[in-house]
There are 2 protein chains.
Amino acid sequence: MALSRAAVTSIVNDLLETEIVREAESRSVNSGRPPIILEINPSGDYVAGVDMGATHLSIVVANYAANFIQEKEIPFDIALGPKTCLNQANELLRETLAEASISIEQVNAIGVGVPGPIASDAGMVVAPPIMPGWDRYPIRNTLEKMWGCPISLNNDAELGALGEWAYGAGRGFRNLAYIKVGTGIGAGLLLDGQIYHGATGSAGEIGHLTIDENGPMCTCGNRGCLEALTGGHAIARQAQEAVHNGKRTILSEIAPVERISAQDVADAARQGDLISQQILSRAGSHLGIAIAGLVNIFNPNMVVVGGGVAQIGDLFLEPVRQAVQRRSLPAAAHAVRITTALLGRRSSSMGAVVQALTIALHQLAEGKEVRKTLVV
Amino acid sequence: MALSRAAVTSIVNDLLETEIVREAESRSVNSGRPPIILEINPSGDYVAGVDMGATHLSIVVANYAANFIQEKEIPFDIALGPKTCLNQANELLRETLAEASISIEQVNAIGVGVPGPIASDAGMVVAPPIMPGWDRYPIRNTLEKMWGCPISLNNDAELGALGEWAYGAGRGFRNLAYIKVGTGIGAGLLLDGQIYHGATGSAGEIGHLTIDENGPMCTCGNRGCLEALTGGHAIARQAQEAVHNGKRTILSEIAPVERISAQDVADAARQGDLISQQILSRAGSHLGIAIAGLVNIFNPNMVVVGGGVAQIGDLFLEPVRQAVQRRSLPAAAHAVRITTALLGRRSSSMGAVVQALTIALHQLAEGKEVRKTLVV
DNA sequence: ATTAATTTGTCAAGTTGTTTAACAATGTAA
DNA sequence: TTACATTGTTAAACAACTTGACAAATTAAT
């Protein structure tokens, strides 16, 4: 149910008074009085987004209009444990701020994404499959002390979903799933723009769905998990085996064989390498089975596929679409669109910024006591 | 956020005035003034619940306190198509009402459950896997004309979830999944007591999750769907094969072999028949893989398993629990309880009554214009 | 150029659902 | 009896909205 125009006037007056928004250039329109366009008032304050992956750390600083001011990314190893990793994050954030001549005091909230299931109340990860040493480490408390501002701790796939929903391929969709294909594979679910956590913050963990009861062993101890078939390691391993078996592929130029990575396979596929394309096509097909399961259970109207491998585009997405079409209910399969992340590797960072902004804006609204001194 | 006592007083006064609730016997308490207990005012009006399964049709009539007044169930074949089936439902409803000496005019709303994905706005099923001839047939419109009161059309598993949440094993759980194991297998998902439909009403359709890429053919054209491994037909077929292969089982007393049903297998298992127990244990194990997927994606804190086979109890549930424990994320697996439906075969009917009651109570509140003549 | 139509924004008055704070009612325990 | 605990009610105040009238700013029609 929408608000009346009169109510909107009142609310907008508050926002103008507190300088959270300001009037922008009005655009002309077919007929009638042209509307007053509003925009977020950038002010001199900022938020930051921190995206920790398994193998990279990326930090962005953004203004209140969600425009990225500065951005840095470095290689990273989440397995080094919380102390080392959080210190690296601290250094990189301060470097990033320094380059943009912004002081940490101007940063009013920071969104943080990590590749594991989150207990949001506690601000920590619980029993994460790929974050050794992080179990129940007080991430949010540590960072709040380190940076002196409120921290929103989230799962990276959930942030990807949020980022794509707010500024990417998922705009306007009520039931959105974002699939992050990287070293691990996870999904973030969004209902009406709200992250769906589930009971314990581990909703959307599709990495260990059983795809083939008799498939290859997974690190989790089961056979035929999605991650064991389509994850970064699995793709690299298949490529290494192909080279080892003397298959014709440009990947054989890479030496030693053990250094071939999923990224190499993706690059080779883009250049037309057949073996690489086959490997990715099979991986896409397995991912499709998992997404078909997600579609049958969650019934989204949009699935955004992100992460390094997804950037290849249709070469990877077509087998995914085919598997979904075949293996999910007609009603659900017909309603769902499957597409690549529009924000590319920035999906999660953008989501982190969105989370930081909601905190920062709430602070603004409360701190300046909206509505207190409005009418006379 | 809870309401203040004063606000509750005001609301309760409205409800008393409109005679939707009334005061009941007050129970004594440790100390302090004893509270005034309220109960729904049964009045002379009723609602009905209609549960159409693949092979049974069941109808209940209930008062406004959700007490079942009368109840009837007959064998049924949903494949006979909408006209025949809806006429049968009509006859059975009128018989049920007649036995309780209630006229159709006293029934103010009816909840209806069918085993297929629902387009709620349209009041019809869309591309249902096991309801031949029903696709896009205007079920709700037909029934509203037939019965002259508002109809709520729902998926049967969703109703099961609602019923168990309101009056069964799922009371108090925020993230509930109800698994209906029958001829088909479906799940109903509940978030904070609200049915989660998904984008097109086909959320929770786990019957055709791929469990084993190389498993037996399913009616849907794929291999190794859950339904092809654990559905009623699959269980019956496995039992028939066992008898045919000369296995020692009390099922061999049934003749001809083709008449052995899933119900027979369940009965035999309860009586200690080893072959039957093995079949059900394997079926439970496969169901467990599917539920593990559901747990990883939806992350519920309660899974209620209903339908005929589930009534066997732990003999069937233990392999389910084991598979879930092994194949879902520790955080999610630890948080989820898995149990049998408390309402037994009545889960869906109860859910249908709950849906009917929300409609009926809304009508009451609107029709009598609550709050209009409250304070002089 | 004037008028009409259209759309957007604002104002004043009234309504609704709530909170707050005081207090009354009704029980048990010392 | 008195103290206390708990529950229910009342009146006043208030926040957030709706309604309906109207003002403002533009395009299209006459």
Second form
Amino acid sequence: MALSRAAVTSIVNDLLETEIVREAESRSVNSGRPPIILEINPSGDYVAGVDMGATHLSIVVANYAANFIQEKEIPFDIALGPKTCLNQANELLRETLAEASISIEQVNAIGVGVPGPIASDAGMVVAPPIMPGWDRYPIRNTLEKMWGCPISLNNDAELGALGEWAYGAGRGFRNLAYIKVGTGIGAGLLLDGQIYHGATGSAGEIGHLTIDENGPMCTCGNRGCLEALTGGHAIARQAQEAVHNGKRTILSEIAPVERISAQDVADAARQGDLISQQILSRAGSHLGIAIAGLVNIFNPNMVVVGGGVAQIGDLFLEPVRQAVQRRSLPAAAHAVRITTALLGRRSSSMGAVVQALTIALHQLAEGKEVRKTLVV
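Having seen the form predicted in complex with a further copy of the same chain, please provide the structure of the form predicted alone.
So it's only the chain below, everything else dropped.
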């Protein structure tokens, strides 16, 4: 929508008056009057981003300019259920705030990401494969009562797409896919600059695409899903099977065998362990097959691969690229760039911060005190 000069001036004046933006230092120019540069005013209150993964819990506290004030991450088990996990999130948030000498009353909005399909209007997950006990639990309402401020609840892969688009590898791209590869596998889809949720909030669940109909059992109840072949547990399981079968690998030094993790496989691969490299190559190829289908259907400019497994690097990513080039239509394959997440493990928590800032800044622009919009 085109705006007149007068309309823009009025909007800017309102933003300056409410102190949402402030004048920054002017840049020098060769001739004429230097332009007035505006920036988000970082002073005042705060927002937070919470990333609940299958095996980790991350908290980020940021100011209104999205600058990190404090962050913290701990091991986590999403399978412990909503009451235990939300209490852990509450304890970690308050601990993180205390370390930064910030009170919970100074946090005006919080973005939360979870590894399951979201019913956005209801603020809950629906039949999440790797979140036993969470189905239709009122996550958003519970956290709003616990923290006393507005909560945005999103799928963690969607937040990864948002974080990488706003501050990471996807800046400037309007059609982007973020693939989160951890214990589970999901995709966040940015279509023409907007996150695409789908009809019921389950868009992007590529972890449950069938790659091998006779493959291993998946947590969703089907066989041969991408997640059962390429997820963190799948990589660890394949390594454990290799050791049990007597294959020559430095992973056999780990005891008991059941302790072998995807990170152990990555570390061994970097040391030149052939079995580990083969496992990662197969996992990357399987992921590439799924991404090729996404590229053909969606035709993105950029595919960002993130999550814990993606931090392995080119040992994992190069087979992904090769499979995409082989299996995608040339017109789509030539237009897409495939890279690792620039924000690393922070992609989803940074996306959660973006969502929180959206809420807080809208409330300020409307002249409301954010925390007073809730009945707690």
